[in-house]
Structures are given as C-alpha cells and as structure tokens.
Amino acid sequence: MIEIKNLWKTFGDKSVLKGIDLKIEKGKVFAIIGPSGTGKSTLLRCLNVLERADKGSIVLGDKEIDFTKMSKSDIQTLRMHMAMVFQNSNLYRNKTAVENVIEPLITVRKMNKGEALQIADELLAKVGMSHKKNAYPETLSGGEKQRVGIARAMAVNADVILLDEPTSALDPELVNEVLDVIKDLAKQHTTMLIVTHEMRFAREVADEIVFMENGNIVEQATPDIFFTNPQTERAKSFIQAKVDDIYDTDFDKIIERRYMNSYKWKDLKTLDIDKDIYPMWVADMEFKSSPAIQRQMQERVEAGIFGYETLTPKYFKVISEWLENRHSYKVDASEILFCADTMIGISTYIQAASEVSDEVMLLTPVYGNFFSTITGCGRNVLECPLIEKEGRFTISLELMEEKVSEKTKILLLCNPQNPTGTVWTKDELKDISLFCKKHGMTLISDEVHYEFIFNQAQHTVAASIAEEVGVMAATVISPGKSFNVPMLSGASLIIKDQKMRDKISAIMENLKYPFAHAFVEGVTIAAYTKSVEWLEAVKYYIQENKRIFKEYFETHFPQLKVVNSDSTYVMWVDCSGLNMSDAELEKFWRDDCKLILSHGSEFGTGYSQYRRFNVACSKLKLEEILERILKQMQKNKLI
C-alpha cells in the first residue's frame, strides 16, 4: 500500500491541493474525477515530482518521504514506484516506439540493450503496437502514441501507473483503443491512479472513485455506491450534469405514443382531437424501458411459445435480495406472494384481513384506485385528511383518532405518498404503526414508487417499523413504476405472517387469479439485476424535471402552490390561488393550456382545486409546456 498524507500545493496565492489524504491499495484502480481546475492533474504531477508539493508526505512500504525535504535519491525512488502517462504522450520525437520504451529500462532499471529490447517487445505486444515498433512518433496516431506511452510507463515496473487524462487529447474515434488497453491492465490487477473525464469508463474500470473539488477529496466510494447513491450534494450535482456521459441515455427523445394503445394517451387517438393536447395524468413515463429489459423481451419473443407459465425460485430470490440490498428489509423468498398487479395484491389482502362492511382508513389525498378497490371488496372507505405543514403533507394523529371507529380494521398506506410526494419518516411510520396497534388494525403499504426518492430523503419499508411494534403488516411492491413496465412486471405481496399468507393464497386460488404471464419473470429479473444504471439515470433526469417545474411555477405564477415533493415523478399543485370555480379551473387546464391532468377530486374529498402533473417526460417537452402555461396565464390576465 502507498499512502499520501496531508498533501498541499499552492500556485501564487491559490491553494490547488488542500491537505490530500489517500491510500492506494495494491492491485486496485482509482479513478479521480471532478470539475476542471480542481487539482486532479496537479495531484499526479506532485506524486511524480513534476511539481514540488509545499507540504505533506508519502509512505512507500516502510519508508516515509517528506515532499518538502526530498533528496535526488528520494525523487528517483518515487519515480521508480510511480510511472506517468501524460495527456500528450510526451514521447521522444527522435526515437522510435521501441526506443522510447527501452529508455527507462536502460536508464532507470540499468538493463543491457538486448534484455531491454526483449522486454520492450513484450510490452508493445501487450498494447497492440508490435507492428509499429520501429515507427517514429510523428507517423503515429494520437491513440498509438498513448499506447506507446503506456508501454513505456509499464517498463519501469512501477508499483503504480499514473495516467493523466490519457484520452483528452485524442480524436473521439481513437479514444476506445486507449481505454481498451487500460481495461486490460485493470483486469491484470495493475495498480493505477487515473485522472479522467470519461465517466462510463471510470464506472466500468475503477475499484474506487475519488471525487475532487476545490483541491479537496469531497467523496470516495466504489463506483456502484458513488454513481447510485452519492453522499454529498456536490457529488450529486456533478453526476446530474454528467448523467448522459455516465449512462448513455436518451431521455430527451420524444416518443410518439398518440396512436399506441396507451391508456394515458387514449383520449388522443381519434383523428379529430386537438393535436396540441398533451397528457400529464396517468403515472407512467414517456421513456423507453432499460436496454436490458428490451433485450430480455426480444429474447423471450424469439422463443415463440407463450403458454401458461410458473415462476422459478430465482424470481423470488431476486426480489428478496433487492429489498435487502436497496431497502435494508430482509425477507425470505417464501414470504413473497406473486400478484398479477398491485391492486390485486391490495384487494386480496383487504378481503383476507377484514369483513364485508368494515372500514379501511385512507390518508388523503391518496391514489384514486384505492377508493374503488375498497368499495369493490364490499368495504367502506374512511377518509382521514393529511395536514400541510410548511409545504409538506403529513399525518395528524388527532384527526385519525377522531375518524377511527370499531369498524376500522385496516389502514391502507401509500409509501411514499402519491400524489403529494411525502416520504414518510421513521417517526411518522412509528406513529402510524402504534395507532394501528392501539385500535387493533392491520397495515398494508403500497410502495410501488419506492425507488423514486429525492432530496436526501430516506425510504423505509413501513412493515419494518410495524413489525417492531407488533402490528401485522403487508407490503406491495413492483418494478412497474420504477422501470416503466407496469403492464409487464406483476407485483409482490409480502407478508411474514404464515396464517395470513395461507389465507390470501386460498382466496387467490378460489378466485382463480391469473397465472404469471410469459414476460413477468424475465422482466423482473432484468430490472432488478441488470437495470440499476438505467434506474439511477432516469432518477437524475426526473429530479431535474421536478426542480425545473417547481422553480418555474414559483417564479412565474406563485399563486399556484407546488407542494414540496421528495418522491415520485408527479407534482401536486394547489390551484385555488387562481380564484376559479371547479368548472372554470378544468376549462383553463384542458381547453386553454391543452393539458390532461389528474383531477384533484380523484384523490379524496376536498381536493377539487388541486391538480396532479406527471413530469416524467422529455425535458424539452416539459419546458414547452411550462411556456404554454405562462402564455395562457398572461392571456387570461392571471399574472
């Protein structure tokens, strides 16, 4: 291991490196990333003593070298331990490729020319440059020069290879040939410290990501953690700006769905409909699903047989691992029941956990299909409104106590909350659970939006809290919302109580609920095991859309109050500030702004002046819609 301690470097009155501490483990690849001018290249140059550090030391094995007191012997030792690959290769122009590689073998490692030539030939072969070994640099392409530079760095047999933006000076078509060489070195467990702006490459090849800004290491983590769950706001902002480079996405592309059999677009299929009308109501996304899911679908279609199917143990194992790894909720695969969709899981639970004419409590505003599902099961809806505090909807235990009765048997929770975007805290979930325990109620939590969590909020599986206080709880999840496959993925009803699981299974069997269709298992596994990068990319894109939407409303029409939302891709807007009747408000949105929105009354009593906007669409389309609203607000003299 090599350890850098408290490394400082100043140019004039500007501190470029500010107390850098870094441990470089043998056999690992460290990718140093961050905005331009943050000291990344300076760090490498100080390590190779191309720049003299003002303060700090480096530990090589059992020897510690003070950067401010280095002798010529110390410098030579450092350069033997750390070989450098420069942005522009820095080859000797008067020497051939092979002569450039043998130079450090003869001058640093003190080999004779014959031995040096043999090793140089081997190294040039490793980087695919044997055929150009006698060529001079001026006859080589930029990529070929860099490959020779890498071979020269390897010749020193250093502990660490330092690569300073090895592709930044190359034409785009030459970048991959250099990156492929570095990937091969990584597979051979060559220790490397790479300054790079190639985000996808960093994610693929690095063991550790070191994120620098303003001369500091702001964050350090494995690629999976850094790119999917950065801990600092600055790292999150950096990833957001680089999302297309990291994930190779195309969420800006507008996909024509008008003539597809989309429920969201169903009102626009007729030829005489106004072509300017845009639907922002149903909660699905205007993005293609992940490439892994698309490939899985194609492979399954090619099989050509679509008969009755069962689910394998792998299906349940993948769901169990996802819940534990992503949400810290440990579930045995046997505790997961397959449901054809989310509402089947909820309705079956309601039938199993209550009797006809019992009450099911809803915390409103809440997903509209809950109401019809409850009444369809022969139960009664008991609405209990949430209260708004500083722009966030939360529970009122006082109101819940006022509403509850002996007939109230179930609390049906939406976690996170649709449409308000509230992410329930552990304390709120504990209050809800204790309320259920006090009144002998069970809890079922719909958590299908649980991957879309923003603003450093933290999702907690409601059942994990309910179980702690002794309340029977069920959880419904699905990859449908998260991966934009709501009609392909099915759902999972998770219940740890064996008797309740048996009761629900019996109801499903008696009602002959449908088998899993041919695509369920493949789509679910592809989503949870091969589409995490896509999920993180779409989350960053949606987070930016949510920010744009809220800031635009606050700036241009503050009388429309956008609720503070930490989850989902829908925005809940209080329109009462327009001072319109319900009919006038609907006409304004549908006829003037030409938008189909979710009407507030769908979500409970007393919300007719609210509208729910779905912002999971192209950023270009969102900006066009915002400008459209602005023009109509001006035209109607509302601002």
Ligand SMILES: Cc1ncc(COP(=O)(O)O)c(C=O)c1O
Second form
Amino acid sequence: MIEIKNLWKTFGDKSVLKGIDLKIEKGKVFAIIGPSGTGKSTLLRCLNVLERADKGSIVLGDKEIDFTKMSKSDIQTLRMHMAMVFQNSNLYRNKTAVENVIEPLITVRKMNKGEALQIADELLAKVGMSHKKNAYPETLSGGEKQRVGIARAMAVNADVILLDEPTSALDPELVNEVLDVIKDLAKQHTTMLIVTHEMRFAREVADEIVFMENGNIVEQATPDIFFTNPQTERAKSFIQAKVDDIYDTDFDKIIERRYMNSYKWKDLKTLDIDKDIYPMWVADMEFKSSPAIQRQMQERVEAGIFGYETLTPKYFKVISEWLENRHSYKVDASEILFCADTMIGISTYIQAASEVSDEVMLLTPVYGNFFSTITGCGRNVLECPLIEKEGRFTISLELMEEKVSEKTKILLLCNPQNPTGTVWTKDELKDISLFCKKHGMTLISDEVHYEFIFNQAQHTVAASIAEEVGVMAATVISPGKSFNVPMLSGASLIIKDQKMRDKISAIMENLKYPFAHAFVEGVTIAAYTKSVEWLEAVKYYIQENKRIFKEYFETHFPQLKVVNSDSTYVMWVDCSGLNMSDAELEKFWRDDCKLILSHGSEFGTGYSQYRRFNVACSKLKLEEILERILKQMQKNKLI
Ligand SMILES: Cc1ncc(COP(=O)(O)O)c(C=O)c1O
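Shown: the form predicted on its own; wanted: the form predicted in complex with the ligand:
To see the whole picture, the full complex is given below, headed by that same chain.
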C-alpha cells in the first residue's frame, strides 16, 4: 500500500492541489477523472517528482517521505516506485523502440545489456510491439509510440504505473490499441493510476474512480457506484455532461425495435409471439447511430423537401479521403461510382465483367446474398471452401486450382470475410490476386465490414494488391455497416480501370443512377467526418462482446467451437460437437434457446452444422442470452 497524505501544489497564487489524500492499494487500478484544469495531471507529476509539491508526504511501505524535504535518494526512490507514461510518449528520438525500453533497465535497475535486452524483448511482446523493436519513434504511429512508452514504464518494475491521459494525443482510430494494452496490464493486477477522459474505459478497467474537481478529490467509489449513483451534485453533472457531449453511446441500453419495421425483428412483431425470442441474425446493430448522423438527419428533415437529388463532388472527396487516411488506399474521386447499395454495385460489376453462364468463384462460407446475386445475374456460382487452420478460416490454393475452369471469370471476395471474421493478410491477398492473374479472372472485393477489425489485425484493400500484380479489381464499400446506417447511406464501387468504369456507368445510367435519396450525402459526410469517435466507441464495445461470447463458449460448452475472428460483429460457431441432426440442431436453437440465428447453410454447401451469431447488441442482453444457452445445454443434458 502506498499512501499520499495532504498533498498541496500551488502555481503562483493558484492552488492546483489542495490537500490530496489517497491510498493506493496494490494490484488496483485507479482512474482519475474530472473536468480539465482540476489538477489531475499535476498530481501524477508531483508523485513522479516532475513537479515539486509544496506540502504533503507519501508513505511507501515503512518509509514516509516528506515532499518538501526530499533528498536526491528520496527522489530516486520515488521514481523507482512510480513510473510514468506521458501523453506524448516522450521516447528518445535517436533510440529505437528496444533501446528506449532498455534505458531504465540499465540506468535504474543497473542490469547489464544482455539481461536488459532479454527483459525488453519480453516487455515489447507484452505490448504487441516485438515486430517493431528496431524501429525509430519517427516511423511509429502515435499508438505504437504509446505502447513502447508503456513497455518502458514497465521496465522500471515500479510499484505503480502513472499514466497521464495516455490516449489524448492520439487519433481516434489508434486509441483502442493503447487501451487494450492497459486493459491487459489491469488483468495482470498491475497497480495503475490513470488520468483519463475515456469514461467508458474508466468504467470498465478501473477498480476505483477518483473524481477530482478544483484541486480536491470530491468523490471516490467503485465504477458501478460512481457511474450509477454518484453522491455529489458535481459528479452527477460531470457524468451527465460526458454522456451528452461525447456520444449518445449508451450501448448497454436496450432499444425496443420489435414494433419498428426492422427486417431483423420482422417475425417478432405480432403480439402473441413469445417475447423471449431474440433475433441474432441480420447484420445490423442494436445500437443507435452516431449523434452527428442523427443531428444531420434532423436538419435535413426540417428542410421538409425531398425532390430528386444528385451527389456533389464533396461526397466523393470525403470517401476518397477516408480510404486514403484510414485504409492507405489512394483513390481519385472520379474512380468512385455511386450505387444505391452494396449488392447493386456487385451485381452491376458481375454483369459488366462476365457473360451469362460464366462462373463467379466464391470462397465459402460467405455472405449468403452473394449466391442469389450471382444466379440472379444469370451466372453460375463456383463454390470453393476455405479451410480451417488453428481455428482460423483461410484459403487453399490447391482447392481453388481444383475447382477453377475456363468459365470462371470473376472471384468475388469478402474482405474481411463474413461470417468467419478472417481479415485477409497481404500475403493471402497476393496469392488470391496471382491466382486471378493466372486464370484471367478479375477480382471484386466486398469490404463493407472493413471498419470492424480487431486483435491488431490489419485490413488491406484487396484491390491495392491485385493492382500491383496487374489484375483488374473493384472494391465495394459503404458506411452502412460501420455506422449502422444501411438504409440511409449508399455504397461506392471503386474501379481504377477506365474502360470498365465507363461500361458500368453506362449500365447504371440506364438504371437512372445519378439520383441518390435525400439523406445519402449528408449521412455519409457526417459518418466519415464527424463520427470517428463514435465508431471507435462502438468498436470497443463490440470487441468486448466478442471476447465475452468466445470465452463463455470456451468455458461452458467447448463442444461448440467459436471460430477465431479478427473482424465483424458476427461470430461463426461450429455446432457439430453437439452430435445432433440438422433438424435437432435447429430445434435446439430456435425452440429451446429461443434464438433466431443465421443458418450455416446460407453461407455455402456443407455448413448446415454452423450458426452465425450477431453480437452487436447490449452486453446485458448478450450475457442473458449466454446464460440462457447454458441453461438449455444443461436441461438437454448436453453438458
Ligand atoms: C459482406 C456483405 N456485403 C453486403 C451486405 C449488404 O450490404 P448492403 O446493405 O449495402 O447491400 C452485407 C450485409 O450483411 C454483407 O455482410
């Protein structure tokens, strides 16, 4: 236990800390929150002696150090007990990642270089940075630098790690990777004092919330108590302001969709149907969309006029910037064709790039509507199964070679793959592209799930690799999945080949495609320019749901195998371990567990024993569903 007693700090005539008392118990995580300028960072800086406190002391075991009378060795002792992670990582610019980490091992812990290197390797592995150990800070992203900074703080082997707004200087899309590392440390019972403005994270990771205002600790409680039942008016209004102002993202809240026109809920509309039945099939989320999108919609509705509309250059510019900034894919705005939805984009491409009776290859299991779209265009589906390797679905070039014929003209890829959650690596994409090249095929890649990438997997636009090897490729994207607006946005079909683009434009012109409905442009721009924080928050929530789902299955019913998924909010589960017939299995899920799931056979031949679960729902609901399954497993004597 470390105890801070009556800590004061004044700058000029302004008291920033006014007598802070705090007991830091070993193995606990303290999240220090509160409005800006209330002394949170100063508190950490005083503990690490980056600022000299004016009054107060700290008790470390049986030693009490008075902040006003510190010797050099007291400062050294304090810094050995408290290691700091800064907002801007503060790495040495002339040292590589590993050199930054060995620095405290050599200077503070007096290790020799060999020993230090070994420990530094272990620490870099812990923060997922082994692959960049020899990189210099300037070549690392903000999130990577922060991870190295955390490894360096761990190297001190301090009793407490102090983290001062570790994500505030990061682009929103890099925040989660750093929060994940901190979460892992928390799980290993690392004692931490974290100044943060990430309320969702604080709630999830902290054992204690320390709410500061105006230089004082106003309230201290467990997250459950603090966030649901704050004791002071100040804490109440702080929490309220955060919820309203960051995002309307109470993803825990259950939204009643039963009586809306939701496709997912359509069979559950009638009043007499069993209220317990829960739909986990169609891939949309049980969450409201971002506040920016809601606001945009309200403004557009208020205009009250909804005649024919066309899209402006800004629409295409925003999409091309999004692709370049988030997915490193450079696209000229003129290479983007608007289509009303993803499947229309895909079917138009199939019609332009193949003839009736040609084959389109699908790597199965894959999104069910691909099958009907291909046959609807008068083409034939050529199924080629993926193979499962260590719980991950991947391609088999041998099988692809076995299946392909001269009638196979297109490979329709799903990247990342719905339902398996495979995020195709650059190497796999290269193999796929070379395969297409060898057989004179073109590639069309459906990337609508491209924002939901987890576990440090990296999404690569398939066309970027195909184009490198000289294969004609098209990409379909849309904000529909990412921002939960499939009925409000349009999709983009991106093709670099001018001839093919002209051919497709001609088909689209015939179908009156210059028109987009009144919400498309505003919603797309609000999504891509004003909803990134919301997207990161929803991703964070989904990632947690995926973890809970997988761990629960592994712990309670390991005979149901949940595939290792690095993307999407759907989980692909092999139920063959239950040894049931297809009919028995359906009865179990539908009648006993009362769940509507996506049936495996929608995704290809041979998958009737699989089910796809959509976990983009309230965590509370998910936990209830998991318990429900457990009860039914027990009742049916399956475990
Ligand atoms: C891979 C994939 N592509 C396309 C779609 C449908 O997208 P849209 O509504 O834009 O047609 C889905 C919907 O689940 C999907 O999973």
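Take the two forms, superpose them, and find the largest set of C-alpha atoms that agree within 1.5 Å; that set is the rigid core. Numbering follows the first chain given and starts at 1. Values in this document were obtained by computation on a predicted structure and should not be read as measured data.
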**Message:** Tell me whether K587 is among the residues that move between these two forms (Cα shift of 2 angstroms or more, core superposed).
**Reply:** no
**Message:** Superposed on the rigid core, does the Cα of R45 end up 2 angstroms or more away between these two forms?
**Reply:** yes
**Request:** Establish whether a shift of 2 Å or more occurs at the C-alpha of S601 between these two forms, with the two forms superposed on the rigid core.
**Result:** no
